[in-house]
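One chain follows as structure tokens, the form predicted alone.
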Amino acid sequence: MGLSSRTTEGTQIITVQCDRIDAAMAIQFKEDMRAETENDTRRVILDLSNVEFIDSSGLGAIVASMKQLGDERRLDLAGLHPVVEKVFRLTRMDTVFKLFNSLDEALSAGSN
């Protein structure tokens, strides 16, 4: 699993550097997300633009990462491929997360 992270204007951007988040990667993803978010940044954007497939384990790992952040912090999702976005919409997770078409769109939305 590969994640890269940077912070800009008080927002942490974590980019997933692989094309799948599935059962084989879910545990490692959660551990990597926990390590990457051990700071006090109020907003985290998870850039999923490289992810072409996600299964229920991957979805669960993203939800677990959001819960790990706590109520005071927010996890937004950006750059979802159509197949990945469909999983979020079918499971109604689009009501839990703010979904943005691109990282630029998420950044321009600010912390609203």
Second form
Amino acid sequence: MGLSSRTTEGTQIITVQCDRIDAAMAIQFKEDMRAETENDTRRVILDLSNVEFIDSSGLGAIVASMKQLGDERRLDLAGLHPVVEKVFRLTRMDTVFKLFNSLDEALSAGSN
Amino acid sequence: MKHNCEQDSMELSFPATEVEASVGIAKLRNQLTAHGLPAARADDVKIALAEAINNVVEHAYAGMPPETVRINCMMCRETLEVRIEDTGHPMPGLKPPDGKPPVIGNIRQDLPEGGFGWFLIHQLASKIKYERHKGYNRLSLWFDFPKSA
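Can you give me the structure for the form predicted together with the partner chain, which would complement the form predicted alone we have just seen?
Following is the full complex, with the preceding chain placed first.
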């Protein structure tokens, strides 16, 4: 699937190294996210800037990734392409996640 | 058949598996863009088609060896018609689902992880038609592209 991760000042940044998250890779994505987030970082930012397309299975896998963090840790999303953002908006999942235009914006917003 | 609408058409087919569908949908997205699909609505078409094709892979061929998904796109004046055909099971009740969206509540662990496919298709396509023919399904989706947009 291809995720890369780094932690800066208590925030974990996970970058998706893949141009799409769809039905063919949703299960793998969820598993990889579980493995990457087995720590106690309070805030995780998922950098989606390489992701040019997402379908409802990919969306579901991102929701599942947030659920497996438990209720105390947050998952924010950054760098959404317009078509990816559209899927979040149409399904109203934009009301569940904080969406940031870029990783820099997400980092400077802090966790509040 | 209106002859002038047949001129700008394209076809694509691939085996109905998740991996082949993923590649096929990506190819289709590129082709639609190359055919001068207006950018404003190109994303809508891509999202709806991906959902419709995933449904074929997941439901039409459930419990049987997957065969081919055939896609036919016809640009006709200000409308794009896309036909998706498969030889799998008919849709339950011989009609497409209404596409009611899952409820999004305040409890994180209860958030829906699926059930958005038909909702998205209904939101994005201007018309939906399902036909069961002898041994195959045909789902037709229409997308309007007003010239002024």
